[in-house]
There are 2 protein chains.
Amino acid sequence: MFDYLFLGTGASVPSRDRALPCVAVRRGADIILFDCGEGSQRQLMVSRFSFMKIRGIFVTHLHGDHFYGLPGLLQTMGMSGRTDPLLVCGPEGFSEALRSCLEVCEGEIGYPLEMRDVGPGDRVGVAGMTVEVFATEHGIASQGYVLRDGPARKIDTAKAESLGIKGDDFRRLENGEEVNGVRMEDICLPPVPGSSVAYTGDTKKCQSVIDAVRGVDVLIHESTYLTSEESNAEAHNHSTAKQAAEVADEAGVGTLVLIHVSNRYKDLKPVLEEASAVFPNTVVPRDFEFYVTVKGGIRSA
Amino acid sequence: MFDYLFLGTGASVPSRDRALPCVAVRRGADIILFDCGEGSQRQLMVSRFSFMKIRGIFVTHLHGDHFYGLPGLLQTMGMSGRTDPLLVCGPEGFSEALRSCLEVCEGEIGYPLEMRDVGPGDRVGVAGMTVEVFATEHGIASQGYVLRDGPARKIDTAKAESLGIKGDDFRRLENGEEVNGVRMEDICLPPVPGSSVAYTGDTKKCQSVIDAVRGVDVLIHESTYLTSEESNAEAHNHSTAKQAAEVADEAGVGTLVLIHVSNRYKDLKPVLEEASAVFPNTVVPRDFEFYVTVKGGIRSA
């Protein structure tokens, strides 16, 4: 089960109240970070989460407000004596971009740092969890992530044995092949509830998101505008609160969390009201708000 | 006359109380920024200074805590509709480093942005002020800056005329030549008091700093350690509070301002006490502290 810490809920430009996008999801002691806007390392310092416990960082796209906090955070981990390995992923071009930014400033990263470009359809294992990559639409290479607590496919070994699956069969099933009429999903246990979260990053409302986040417990969706500025949302490939709620509704998720709210909206109430009218189980966290999983959803703690 | 806003007074790693190095010096409406650690744009947003009024940014060296806030700030200025030109300077390799970081993230910089590598001995004009570059010692290419209100050399035209200096003579004097036994300093007005500030960036105590900052009204010197950790200061090419005070004393400056204080010192009082014992006119500002020039020095306002 996950805890959620909203380190940065702003959009494009930071304000007094909202830092740039960064969301930490924790399972036990292990933390996964989604996006890493400039200033994320300081938000982490101020927060209750230890940045040394981050196991994976997943960046949705290469806009500065989602990325420019990463080089500094990685170097700070090094200066702070980190030795644990760290996986950082992003869309095509991500590793090269990060390497460029790290190279310009001297810094010791004395821990195993794996940079990986991933794309829609990819599945990444990290700290015993699984991250699935899905396509978003934001005018540049962009993607969202579904984090599942535990392997996305947990095999029912008794069932596999009863169907005669053994040895090399598992590798063939993993590769999408059929073995004696058996497919991978036939030998997998049903997913555990309370254990999946999707993070969209910046995107307009789109079918690929709805398909990818179907049935997740928590959907963290961008919500840059209100419907009164829908034309702006359209022009900049962003979503309105209502559109995000429609995605949540159509995908049948558990709880909708809205972040990436434009600074023009000082008051979050209209954002919450607009989304709740379509999808009642919605929250709009402030920076540093911390949520825990409870029966039937999440609650601020 | 200058105002001073200390946006980031921390060292290496940000903390709850101290952001990464960034100091704004204002004359009238025009702002000059020294260093631009990660998060500086948000510090500016929260502060009383408008980041749109920044005319020049001077980076002392390419360590992340002094540089990684720059790409985001420049892009935010663009997104915010800036059209005024901006000059950004740093040591050798600076322009290329900045260009690398800007290129990895799409962003519109729709204003004239001049990037310039400068080095010790260079003199740069910006918004009617002059910035002189001097060498520091920090183990990598590093430098400090002296900002003077108005041209560094204001010529006394009546005196020049009385000495027979005219036409091309001025260019020759500017180039360091003598003309009929007259040198540039012979025809210059004395500097206006209350109008010079030096910013060291990271450095150990060194003669090049003492020579360059001689007689400035305000010296903003790094002070990473206390004398009890002098060996650490030595090992990492940083200064103790006492060493910074010795520089201020030997250079005969007006006021000493200490920043870049290690997070290990939660309490700034020992820092102030150590420096004041050597150089009484010392202040140790906190983030967002604002100082104005008054008769005989500066005071918190």
Second form
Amino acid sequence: MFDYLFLGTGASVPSRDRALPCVAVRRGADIILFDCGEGSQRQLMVSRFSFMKIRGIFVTHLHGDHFYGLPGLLQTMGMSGRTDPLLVCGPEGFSEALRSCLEVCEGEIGYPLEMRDVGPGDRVGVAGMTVEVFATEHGIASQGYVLRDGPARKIDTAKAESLGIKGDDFRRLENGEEVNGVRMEDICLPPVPGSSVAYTGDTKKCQSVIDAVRGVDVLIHESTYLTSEESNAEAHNHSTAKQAAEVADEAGVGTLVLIHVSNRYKDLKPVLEEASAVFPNTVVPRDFEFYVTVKGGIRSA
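Could you output the structure for the form predicted on its own, given that the previous block was the form predicted in complex with another copy of the chain?
No partners, no molecules, just the chain.
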């Protein structure tokens, strides 16, 4: 199951109330970061999450409000003594752009850093999870991601005991060995479906997003404008709150989370009301709000 920390929920430029896009999704101790706008490392430092536990960072596109925080964060991890490897991914041109930034800044990393360009249709494994890449429409090379946890496997302890499995036998079974004719699958309960979350980055409403996020537990969708500014949304390849809700409804997702809200909307209530009229199970978090998975959705914690 995933936990969600919304480090930056604003759009284009930071404000007093909202930092630029950055969302941390945690499973156990492992963190996946989506986008890394300017100031993201400061947000992490004052949050409940440790940037040293980040295993993968996935950037949706190279607009500065989604990318400028990454070089500094990578260098700070090194200066803080990180030794664990880190995977960073983005669209075509991402690796070259990041490498150039680090070279210009003379940034020494000091830990294994894998930079990878990925595109729609690609699947990436990280920390026992899978990230699927899908196309978005934002006027430049842009993409979203679906993060999936594998089916949870639980041991039937009563059955294991009846078969004489105990102590170090469990480790051997986990390693794929057979113990007294017993394999791991023989003592496991039916798998519980894993969790799934989709993150769109910036995009107008489009079919490729609807198809890619169909049935996910949580959809984190941009919501730059309200319907009163729909012409601006169309001109700049963004979505309104209503359009994001229509995507959630058509894709049959569990919960819709709206971020990347324009600073023109100081009060988030109209954003929530517009989306909820189409898709009731909607939340509009503020910076640093933390959500956990519960039966039937997510809740603030």
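Residue numbers count along the first chain shown, from 1. If you superpose the two forms and keep the largest set of C-alpha atoms that fall within 1.5 Å, you have the rigid core. What you are looking at is a predicted structure, and each value in this text was computed from that prediction instead of being measured.
- Superposition of the core reveals a Cα shift of less than 2 Å for Ala141 between the two forms.
- In the core-superposed comparison between the two forms, Glu92 has its Cα shifted by less than 2 Å.
- Taking 2 Å as the criterion, Glu229 does not count as shifted between the two forms: its C-alpha moves by less than this amount when the rigid core is aligned.
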